[in-house]
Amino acid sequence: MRHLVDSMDLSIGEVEELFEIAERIMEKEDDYRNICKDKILGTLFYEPSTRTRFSFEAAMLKLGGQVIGFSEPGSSSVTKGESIADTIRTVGSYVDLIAMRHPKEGAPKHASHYSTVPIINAGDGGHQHPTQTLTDLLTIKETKGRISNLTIGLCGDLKFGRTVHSLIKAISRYENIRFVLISPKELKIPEYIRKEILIKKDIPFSEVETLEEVIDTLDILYMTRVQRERFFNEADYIRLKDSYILDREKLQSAKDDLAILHPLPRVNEISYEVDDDPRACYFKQVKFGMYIRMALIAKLLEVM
């Protein structure tokens, strides 16, 4: 039995295998409609979600399986004080696989110690979001044709952005990757990411505070929102929330083959006028997210 808690739980070979499965599903989706017949996915979302929860549910349904779970903890026995361990033991008696999102960092790891079925981390606080990372990597591969020899700009909330942390860890294993970290000083990348990954692995990176000064150098621009739910001080959120807004004017100096990604939801960090730009890949990214989760579910349930 395998769990996916951290973006580094999968080797590059295993990630590439998931890409191959996802690509096969994309080519002939009808061939895979019943491979998870009689299988049940449990979705335990202790934190709000649209894309992640819906994509897991859609992925399982398209594979012929079923889904049970909750979309917010108020509808579960969590309100009665039930522990994560007891919830996992209980739900694991009914399902074959669990996708879990939790606001507390490390909660899915904790859950994995008590689970009798595979646990997938669907996001834990500001820590990790491994299936979003798989989505991001597949999007880069499909739009750029490679996951190497790239200059990647990460823009916005780099301090609390779990998708950023997961992506840096995962993509740093590929060849000739360079990061440009674009954020206000209050939202810079955490020190452990800087020291344990970028510096330790001798990965080239630079830190700047304005997007305009570096956008012309980027192959990938990964935008993020400033997350209100991660702030303890509302005044700090209001001061920083509009730090970066991508619009047509800023894109004038960008490369013609730039790929713009965003884990979504967006607030106003990408202007709606950008949606029609051929370089905007964030809604393609949403669809790729469903296919990579289909591949992951099939692999963890050992039906492929």
Second form
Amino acid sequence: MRHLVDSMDLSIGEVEELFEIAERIMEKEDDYRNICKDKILGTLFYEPSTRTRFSFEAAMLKLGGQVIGFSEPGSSSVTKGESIADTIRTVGSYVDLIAMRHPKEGAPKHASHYSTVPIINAGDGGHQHPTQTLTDLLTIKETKGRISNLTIGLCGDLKFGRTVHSLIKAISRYENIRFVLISPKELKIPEYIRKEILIKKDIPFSEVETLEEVIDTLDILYMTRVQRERFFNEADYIRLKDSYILDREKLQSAKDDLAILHPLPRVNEISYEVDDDPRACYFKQVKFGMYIRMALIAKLLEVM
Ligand code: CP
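Right, and the form predicted in complex with ligand CP of this protein, after the form predicted alone?
Now the complete complex, all chains and molecules, led by this one.
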């Protein structure tokens, strides 16, 4: 039995295999609409979500399976004080795999120690979001035709943005990747990512505070929202929330084949006027998220 807790839990070969499955499903979706018949996905969302929960649910339904779960722990026995271990042991008696989002870093890992079914980390606090990373990698592959030889700008809240942490870990394994880290100094990448991934693996990276000074060098621009829910102090959030706003004017100096990604939701960091730019990939990214989750479910349930 496999769990997906960290973006490094899958080898590059396994990620490639998921891409192949997702591409097969995208090509001929009808051929796969019953492969999860009689299987049930449990969705335990202790934190709000639109894309991750809906795409997991849509993915399972499109494969012919069923979904049960909660999007609000207040409607479950969590409010009576039930532990994660007991919730997981209970839900695992009813379902074939579990997608779990939790505000506490490490909660899905903890859950995996008690689970009799595969656990998928659907985002844990400011730590990791491995299925968003699979989504991001598939989007890059489909858009750029490669996941190598890329200069990737990561812009915004690099401190609390779990999608950034997962993506840096996973994409650092590909050839000739260089990062441009664009953030206010208060929201720089955590020290463990800098030391254990970037420095240890000798990945080229630079850190800057403005988007304008680097936008013309980028192949990928990965925008992120300032994560209000992770701030201890509202005044700091207000001060930093509009640090970066991507608009048409800023894009004038960007490459013609730049790919703009964003895990979403966005707040102000990408102007709506950018949505019509052919370089905007964030709504395609949303759709790839469903297909890669279909592939992941099929693989973890060993039906493909
Ligand atoms: N990208 C992402 O995790 O979005 P949601 O919070 O809406 O699931």
